[in-house]
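Only one chain comes next, encoded as C-alpha cells, the form predicted alone.
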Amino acid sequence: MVAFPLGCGTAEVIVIGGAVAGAATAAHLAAAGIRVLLLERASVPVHKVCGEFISPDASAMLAELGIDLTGAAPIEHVRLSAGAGRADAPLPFRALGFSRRLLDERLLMRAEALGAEVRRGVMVRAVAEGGGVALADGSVLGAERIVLATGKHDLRGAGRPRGTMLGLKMHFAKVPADLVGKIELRLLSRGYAGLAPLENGRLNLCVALERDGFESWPALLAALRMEGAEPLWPRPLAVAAIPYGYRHRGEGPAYRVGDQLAVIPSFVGDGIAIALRSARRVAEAIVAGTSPATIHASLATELAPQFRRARMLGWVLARPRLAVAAARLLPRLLASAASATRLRFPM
C-alpha cells in the first residue's frame, strides 16, 4: 500500500466524496488539525438529486461551518396536493432554497481553507483489504481512518439494501407565482413530487417514485401539471435502488455520513441537515478515537424516532385523498407534520 503525500507526513483520513456529508467532515476534521485528504470523483461542480431545501438546523449547522447562503429563496409556506386538491399553510419556521451545487462547491472550498487537500476528478474503485481506498487507476491510498460519503451512490464492498424507488431531479428557469416562498408537495399514485423555489428565480423538482410506476419523462411532467414549464437541462438526473428508511448500524472498514449513513423520505426535507449533523459527530468521533460502531449506533439511535415520525406520515401520504383532505380540515396538520419530522437532538 502506498501512502499519499500531504504537504509533509502522511494524511490521517480519506473522506470518499466531496457532496455536503463529505465537505462537511473534512472541514470538521482539517478545524481539529486532522490532516485530511477528500476525493470528489466529479472534476467540475456537479448537480446532484435532492430536494434542495435547507431547514433552520441545516442553515445554523453551515453558518457554523461560515457558509454564505446569500441569495438563497425564502420558503415560509408549504403546500400539499393531489390532482385538484390541495391545502396551504404557514411553516412554523423559515426556511431556504439553494441548489447544490453551489452548495457542495462552497463547502468543498471551505474545507480546502481550513487545511484540507481536496483532490478532484478521482474516482475509488473500492475501500482496500487492510485499510486504505483502491482507485480506479490501480493505486492504492492508505490512511488511517476512511469516511465513505458517497451519497445515493454505492461503494463496491461496501453497498446498502437496494431499495426499490427511482429518484428525478429538474431545474425550470422560472418559479410560478403561486410557488413564490412555498415548498409543495404533490402526490402521486405510486411516489410523490417536490416543487421548491431556488436562488434566482430558479424553480427546482425532485420527484421520488416506485420504478415500475415510472413510464417517462413527459407522462410524469404531464402528471404533474408541468407541460409548459421551461426546462434548464436537456434531460432530468436520475438516481435508482434508494433504500428510504435505512440506517446503518454495523462496523464495516470506514465512518459512514450522509445517505451512506441514513436515508431519511425526501419529504421530510431534514436530508441536509442530517447530513450535516452526522459530519460533525463523525469528525468528533474521529478525533476523540471512537470507533465506527460505535458512532453509528449512537446516530442509528438519535435518528431513531425522526425514522419512526417519517414512517407514520408517509403511510398517511401514500392515501393522497386522505392526506390533502385532512390538511384542508386542520391546517395545522401540515405545520405539525413539518416540526414533527425536523431534528430533534441538540445541535
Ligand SMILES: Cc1cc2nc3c(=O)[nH]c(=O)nc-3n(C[C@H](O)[C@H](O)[C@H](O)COP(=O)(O)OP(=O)(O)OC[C@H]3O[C@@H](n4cnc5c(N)ncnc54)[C@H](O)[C@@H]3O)c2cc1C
Given for the second form:
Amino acid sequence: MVAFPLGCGTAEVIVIGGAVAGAATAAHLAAAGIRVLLLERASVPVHKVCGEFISPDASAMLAELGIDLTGAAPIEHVRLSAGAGRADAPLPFRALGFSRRLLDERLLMRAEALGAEVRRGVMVRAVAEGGGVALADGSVLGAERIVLATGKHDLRGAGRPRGTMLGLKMHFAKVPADLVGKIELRLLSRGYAGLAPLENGRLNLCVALERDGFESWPALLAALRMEGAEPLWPRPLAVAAIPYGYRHRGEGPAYRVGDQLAVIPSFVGDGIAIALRSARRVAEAIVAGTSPATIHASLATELAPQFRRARMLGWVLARPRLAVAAARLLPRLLASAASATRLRFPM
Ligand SMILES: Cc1cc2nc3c(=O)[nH]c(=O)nc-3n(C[C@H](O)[C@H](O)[C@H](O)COP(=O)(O)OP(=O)(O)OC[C@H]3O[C@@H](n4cnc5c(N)ncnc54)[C@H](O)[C@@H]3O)c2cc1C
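Can you return the structure of this protein in the form predicted together with the ligand rather than the form predicted alone?
Below is the whole assembly, all chains and molecules, this chain first.
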C-alpha cells in the first residue's frame, strides 16, 4: 500500500469524488485541521446532469463555506405545465440558477485554499479490503478514513440498487422572455423536465424520464415544444438508472455523502442542499470519531420526512393534468408544495 505522500504517513481522510458533496466535505475537514486528500476522476471542470436550481438552504450553506454566487440568475416564480395547460405562482423563497460546472469548481478551489490536497484526473476503482482506495492504475492509497462522494456513479463493491429513470441535460443559448426569473416544471407522461435560467443568460433543460419512455432526443425536444431553441452542445449529457428514493443506512468501511448517501427525486430541487448538509454532518462525525453506521442512520432518520413529502408530491406530479388543474385552481398549492419539500434540518 502506498502512503499518502503529504510529507509523512497516510492521509487522515481520502475523499473520493470532487463535486458538491466531496468538495464540501474536504473543505469542512481541512478547515477543522484534518489532512485530507480529494481524488476526482475528471481532469478539468465538467458539466453534470442537474437542474442547477440552487435552493435557499443550499445558498446558505454555500455562503457559510465562503462560496460566492454573485451573478446567479434569481428565481422567484414557479410554473407547472402539462401539454397546453399551465399554472404560475410566486415561490415562497428566492432561489438561484447557477451552473454546476462553475459551482463545483469554486467548491474545489475553496477546499484547496483551506488546505485540502486535490488531485484531478484520478479514477478510483474501489474501496480496498482493509481500508485505503484502489486506483484505476493499479496502485492503492492508504487512509485512516474514507469518504465516498462519487454521486451518480457507483464504485465496485459499493453499489446502490439500480433505478429505472434516465437523466438528460442540455444548455440552450437564450432564456425565453416568459421564463426570466422563473423555474418551469413540464410534466410528461413518463417523467418531467425542468427549465431554469443560469448565471450567464443561458437556459438549462434537465429531464428525468422512465428509460423505456425515451425514444430519441429530437422526439423529446418536440414533445417539450423546444425544437426551435438553440442548443450549446452537440448532444445532451446523460446518466442512467438513477436510484430515486435511495437512503443508505448500512455500515461499510466508508462514510457516504451526497447522492451516495441519499437520492431525493429531482423535481424537489434540493439534492445540492442534501449534499452540502451531509458533507457538513459527516465532517463533524469524522472529527468527533463517530462511526459511519451511526452517522448514516442519523442522517437517514433526519431525511425521512423530506423523502416522505417528496413521495407524496411525486404521486400528484405523475398525474399531469390533475396536478396542473389543481395548481390553476389554487396557485397557493404550488407555493406550499415548494415549501414543504425543503430541507428541514436545523442549519
Ligand atoms: C435529472 C436531475 C436533476 C436534478 N436537479 C437538481 C436541482 O435542480 N437542484 C438540486 O439541488 N439538485 C438537483 N439534482 C440532484 C443533484 O444533482 C445531486 O444531488 C448532486 O449532484 C449530488 O452531488 P454529489 O457531489 O453527491 O454527486 P455528483 O454531482 O454526481 O458528483 C460526483 C463526483 O464524483 C466524481 N467521481 C465519480 N466516480 C468517481 C471515481 N470512480 N473516482 C473519482 N471520482 C469519481 C465525478 O466525476 C463527480 O465529480 C438533480 C438530479 C438529477 C438526476
